[in-house]
Amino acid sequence: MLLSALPTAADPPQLLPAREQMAFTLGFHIILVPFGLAFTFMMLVCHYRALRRGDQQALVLAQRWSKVAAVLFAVGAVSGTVLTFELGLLWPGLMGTYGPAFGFPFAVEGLFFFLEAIFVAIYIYGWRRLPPWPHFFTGVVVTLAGVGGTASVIAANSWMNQPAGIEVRNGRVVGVVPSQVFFNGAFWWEMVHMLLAAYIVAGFMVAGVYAWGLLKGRRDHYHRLGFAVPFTVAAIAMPLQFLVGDTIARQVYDREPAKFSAIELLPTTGDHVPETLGGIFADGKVRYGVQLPDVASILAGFTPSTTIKGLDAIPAAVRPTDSAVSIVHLAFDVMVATASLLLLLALWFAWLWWRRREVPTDRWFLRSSAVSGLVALVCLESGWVVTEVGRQPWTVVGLLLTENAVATQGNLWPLFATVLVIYACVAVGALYVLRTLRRRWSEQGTEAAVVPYGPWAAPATNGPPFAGGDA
């Protein structure tokens, strides 16, 4: 019975390796998105503070974070490029038929990518070569380009969930309205959801590094600021994410009933639907879950009499498998549970700050903060699983089944193995570079020493802070 809830071999045979490879590469790439999107914003907060207040340690943080951001941007560029090739190689049915619509947001994303790459280089190069404020605004372009690029990718993804702006005749796309494709019905909320998720993940992960330093007794201004800036950003985004997530859940209830029934682990249509915590879906029945009476109906429509479509309302030919339903449901539970823990941590931080007006140094708070980044990462990956697996068996809901989108060539497992090796090498290389940077910075301390490589801007002793170019 339990075996029926596990992923099984798929038909056609290349479907399973194609899905596994796409899941792996997307799961890898999405870890880097928060750093390109939100980490650069935190870097600019420190940079702005340095320019406005003459805060030397804020400038040290901004410069060091810019180098970390550049390393992660390079890794993200590699993994994102691989994803682009995989779309054509693994899913010719999607790109061949719906490329004119699906490919449009990616074309826009390419423009933002090049803009971001150019200004990342200028920002890094400009530390000792540009006047302070023009240099700062090159970083603003980096952040805005990251937002634009992410919006473009979310547009493509949300279009697969709620396709719009195309006319299909005889299986061919004959008309595309780019604005409707890009700003489809699911775009705005998915975009805001991903934006907030990026700020939460990057905020807690970066803050966790400095929380560890504070636990080790490094209570100087550098470490307090390195903790306070990213943690404050994440703490502000966390309650907003709950409001946005709740709104998206109601939209999914209205427009994506198959995904919603999988989230709620609901086999039959009805009202007074309980909220099932945990459990799996096997042989058409719910197993082992804990049920809270009427809660799902109340959350969906504010009354116990709200009717929710179950899996029996989905035609059998396009009904998600038991394993897909179980994965979506459990991923949703993990997402909500981890997000709730992070919200409690954010409220804890707010309470301590309100009482003391300083960075909290309670050991249990710092221990919790040190692991908050990993918890946020689990939350992000779980949410991604809900979105992507919840769409199955469709690649484009209502238009293209995944089994019809997959490649027709032979065994794809060797290709997947090659991708695993390449990504492992890239990950090890990136970690080695980051570790080398950390060791070098640890040896330097946080004073305004001349770094072995890269530019530096020392504060002026007279006149406006950080005026001029070279130190």
Second form
Amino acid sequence: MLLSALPTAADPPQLLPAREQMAFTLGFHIILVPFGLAFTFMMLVCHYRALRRGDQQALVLAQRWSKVAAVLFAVGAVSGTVLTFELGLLWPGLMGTYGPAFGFPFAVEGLFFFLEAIFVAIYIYGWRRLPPWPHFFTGVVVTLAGVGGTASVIAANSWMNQPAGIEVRNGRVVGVVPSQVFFNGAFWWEMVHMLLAAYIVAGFMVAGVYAWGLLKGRRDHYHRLGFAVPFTVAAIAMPLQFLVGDTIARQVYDREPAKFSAIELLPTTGDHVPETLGGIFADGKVRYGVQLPDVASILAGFTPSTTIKGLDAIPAAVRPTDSAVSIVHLAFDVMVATASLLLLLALWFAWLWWRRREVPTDRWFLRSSAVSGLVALVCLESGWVVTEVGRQPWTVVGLLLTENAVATQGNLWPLFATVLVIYACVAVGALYVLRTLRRRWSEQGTEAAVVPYGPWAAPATNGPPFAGGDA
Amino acid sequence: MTDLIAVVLFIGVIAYALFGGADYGAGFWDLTAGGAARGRPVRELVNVSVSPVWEANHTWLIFCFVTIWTAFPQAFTAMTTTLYIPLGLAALGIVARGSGFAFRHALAQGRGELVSGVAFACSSVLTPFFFGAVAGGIASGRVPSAGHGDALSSWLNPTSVLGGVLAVTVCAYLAAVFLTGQARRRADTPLEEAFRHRAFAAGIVAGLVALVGVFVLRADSPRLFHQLSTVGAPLLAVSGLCGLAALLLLRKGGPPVVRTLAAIAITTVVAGWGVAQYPYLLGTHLTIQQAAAPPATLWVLIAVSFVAVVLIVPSLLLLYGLQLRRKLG
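The block above covers the form predicted alone; next, return the form predicted together with the partner chain.
Below, the chain from earlier opens the complete complex, with every other chain and molecule after it.
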């Protein structure tokens, strides 16, 4: 991702650091999004099971997961705030001109985030003293607000891909049709794509932790449940994601030809276009890579005679650079490849489950599951590279070039360097905290003694019927 | 309608100053609590008081940002292209602060707790300073309409430094008042006593800074001084009276009364700034009217604000209510 744009002589000097910093901070933040959005849902599934069936182990899982969610939500909240700052600090050309259009979905997002922050706190700190079912429903608000918040952010992002609903005069937005801005052409599918991605990433990542435990021989109900709930969610979302992804690809073919030609690594417009796997684009030519005859045309329009616009159909002045094309293409390949692996894993799970009706414990299956979270993460990141780099050189397609959106003041490199250092500390800190929590939980029963603060330090007094477990 | 949005924006600023301010101030007392053993009671109080509410309190900042860039895009870019240094540092401070706090909460005693605690406490003091400096830069008219003002003098000037110092002391004062009440609710008399002293000291310091500020503004930002001493004067008078009353009542009055008085004191100071700026958004060169986005956008923002009043306000009251009744944790 850091190579997202090799600079050319004509680029303003701030473009590279601004772009790298944005890519880095977005790439960091996007890892946390699935946890705020989808992990909380899995936590509620366990919580529901605990309340309905009196399943103690499910309750322990829900309580522990809420603690993990709290830490990750906090980091996600602050890294999201940094993005808010960066939109202004790095891209004044975007916010100054298109703020009236592009900005208001963020206001809607702010609303949802507010709800999320309030109810996440009530849920996380409410285990001991709130009545069980009202407490559960505060968690439901969290997951719903997460969906609303994601939809709003995607509305802004998809608008940059397929802008609509504005009237520009003398470089100023003079008219706005809010519904067209929010529900722009790319909105619905992009939103569903991201929602499913969040459930897939969080599902595989959490399941991976318990797959590791199962591999180590911890085959108790707690570990089986901890594996089965998130894995099932991810396994259900995975095939749906393929359908959605395929639909989006055809929509991109229709409405974002430049992005599509970069994805397909296609220099010239034509029919009977082969699908190129791997390979790069250099000096206007496709190098290396394996070509499958006619496949790209068939995928785009169901017949080999389907014409696909190549890079030559884009005016030279706004044609993406060779390096951008290569990055988009490779990122797309990585996304499809990793998603296919995850789909196979989901099918494997379905097959094993169908035969034995219990959580599979085959070693190779568990090993694959243990790494599936990281694979899903790579898939998510590469998907974002496709959509973001695929839009270049535009920030808002057809309206605003990235070089005109970028900040021109000061020197951005020191800021970027500081960001790298602080984010590295945060990442190390977060991993350290998660490891500490895991270790504490694996030494069952001792945690109450060593936690200095917080709700679990003292024994439960008048909590819900089965609170006061060891979480 | 444009003015209405400006008012909405300013309500956001006031809410952030109050709620976010109290959180930052808690970090100030955390920083000055003393060594690991001696400072533990204070840090524990800060933890239990702030943990459930800080994320919600922090959201006001996002609200302000979003409102300003949507409703007043030109003013927003003028600010970010001029005040990018303090804004960038504040953003980094927010990261260090939030992560540090969340990590400390989850960690057991030891080095990890210490490191994350230091990150939280230090950035709790630096971040409001930078925000105060940003406010000073805007209020003193150092942000040109077209942006790209001087990168250093726009926030390293007497008014900005005053804004920064005032922000830090006001945060400390607010937090001490809130924490006095929290300690009392936990029937922790020594801690209650300690925070009452702190509130008193911070209140005095904040008052002194404000008094010195009068002279600073007269010399450095004559227009702001003039406005504050005319149209802003009633609000500032209310602020001064409430601040004084809160100090006098600290010993005898119930925490809700003192808290309300302190909150009014802060609200009226910030509102005074808003009134003094009016009808300008930046200095005397960009009016609210000139900077406004097209009407449709403003209507959406008003609708969002309306929904916020319906949805967010009761939720916030629920959160604070549960927190005050110690149902959380």
